[in-house]
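We begin with a single chain expressed as structure tokens, specifically the form predicted on its own.
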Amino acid sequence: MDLGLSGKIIVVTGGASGIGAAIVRAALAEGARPVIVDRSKSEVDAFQVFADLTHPQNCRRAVAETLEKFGAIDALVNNAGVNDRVGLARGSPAEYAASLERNLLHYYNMAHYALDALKNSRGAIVNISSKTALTGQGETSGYASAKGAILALTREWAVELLPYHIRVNAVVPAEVMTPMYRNWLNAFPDPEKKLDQIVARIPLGKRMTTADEIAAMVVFLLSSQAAHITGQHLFVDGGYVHLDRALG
């Protein structure tokens, strides 16, 4: 299926690495123009901003620099953040407050300051979410009401941007395999039987989700297959949010 993103500006947050990496992939496969928004040097050859974009000004910069080098934005993919685990007890109001800067704010920052070009190519925002902001986990307040956030602004944006034809959807990965989801169950006293309990609660197929599988979706919202959806939010999830969790 030719997804017609030939030659299309695709800017992807957190893109250097994990769901991020995968996504710039997919539009390289199909014959995208990905840029690279991240702090870390990318483990994929595109063109790439260095920006910590906790900071307002550098999620300007990073639009201004891209619009500099290719004269268009056509998408954007806000998928930075991390589950810093900023919970209730365990963690500060400051330290909230710095964990809806690292996962939430950028992208309100990123869509601000990219919606006229947006606006100029009819284009798409694709929002990267999580299970937690449905789910709950536990001792990640930050990250979770972030995502739970990020699902709002979705549909928010999708009825703000209609007089523009610009479609907003959402993305909602559960357990994903990546190199911060390896440090984390890395931390465990014993990993492997982590994941084993992990896996075993996921209905379809008891395994993890591919970032591939993520990255699929997102490529696919981005296209003109997709252009009569807006305002959605789409599980990628092997049925963990949704379905009965004894069938585990």
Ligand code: NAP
Given for the second form:
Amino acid sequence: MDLGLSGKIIVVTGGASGIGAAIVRAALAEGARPVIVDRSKSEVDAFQVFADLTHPQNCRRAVAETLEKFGAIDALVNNAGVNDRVGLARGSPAEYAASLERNLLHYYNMAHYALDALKNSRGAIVNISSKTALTGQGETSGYASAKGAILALTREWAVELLPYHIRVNAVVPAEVMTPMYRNWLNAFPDPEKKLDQIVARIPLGKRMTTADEIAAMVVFLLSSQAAHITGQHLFVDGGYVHLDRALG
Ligand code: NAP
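Got the form predicted on its own; any chance of the form predicted together with the named molecule too?
Next comes the full complex, and the chain you just saw is listed first.
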């Protein structure tokens, strides 16, 4: 299947690690030109804008530097985020607001600043959410509410951007082994036991989803093969969120 992504400029936030890095590799494999927006250095040979996305002016700069380098933006993948465990009891109003800055506000800011370029290219947006938007997780109010808002924004932007033929979809991972996931796991007293318990409850194959499997869905959604898909929430999770809990 030809995804038609050759030469396309695809901006990937958080593209230096984990799921974002897999999306960058998949884009490169399709002949696209990914732009990594990340505060950490990527090991992949692709154009990178170094930026802490929690500052709106850095989102603006990331878009400006991309346009300066390539003159266009064909797609935006909002992916950067961190499960920062700002809970209801363990947290504060200030920490909650900071969690939304880490996980939600830059999704809006990147789309806002990239909008004119995306209108010019009739581009596409993919937002990475999380199962926690649907299932909750406990002790992570900031992250879970940001991920829920990301699903709502996906539908909202899909509607607002219909006249410009800009498609907007969300991908919802559940359990993917990445540096962020490893950090989250390591906070438990017995991380390997916790991991075994989680994996035993993943219906399809009793295994984690790979970052490459998330990336495959993302590049498909960005491609011309997905030309009539918009406003959708795609679960790439081995049935974790929707299938019968008794299976575990
Ligand atoms: P990851 O391995 O930590 O990669 C995220 C990358 O984004 C890192 O390079 C990180 O830099 C960067 N980043 C984070 N916040 C940033 C900021 N404010 N400014 C600039 N760069 C920033 O995480 P991942 O597991 O691939 O997660 C990617 C996305 O998938 C996130 O939105 C996450 O919520 C979602 N997700 C993941 C899972 C999972 O199981 N892994 C499940 C559901 C949803 P640093 O290394 O410097 O922090």
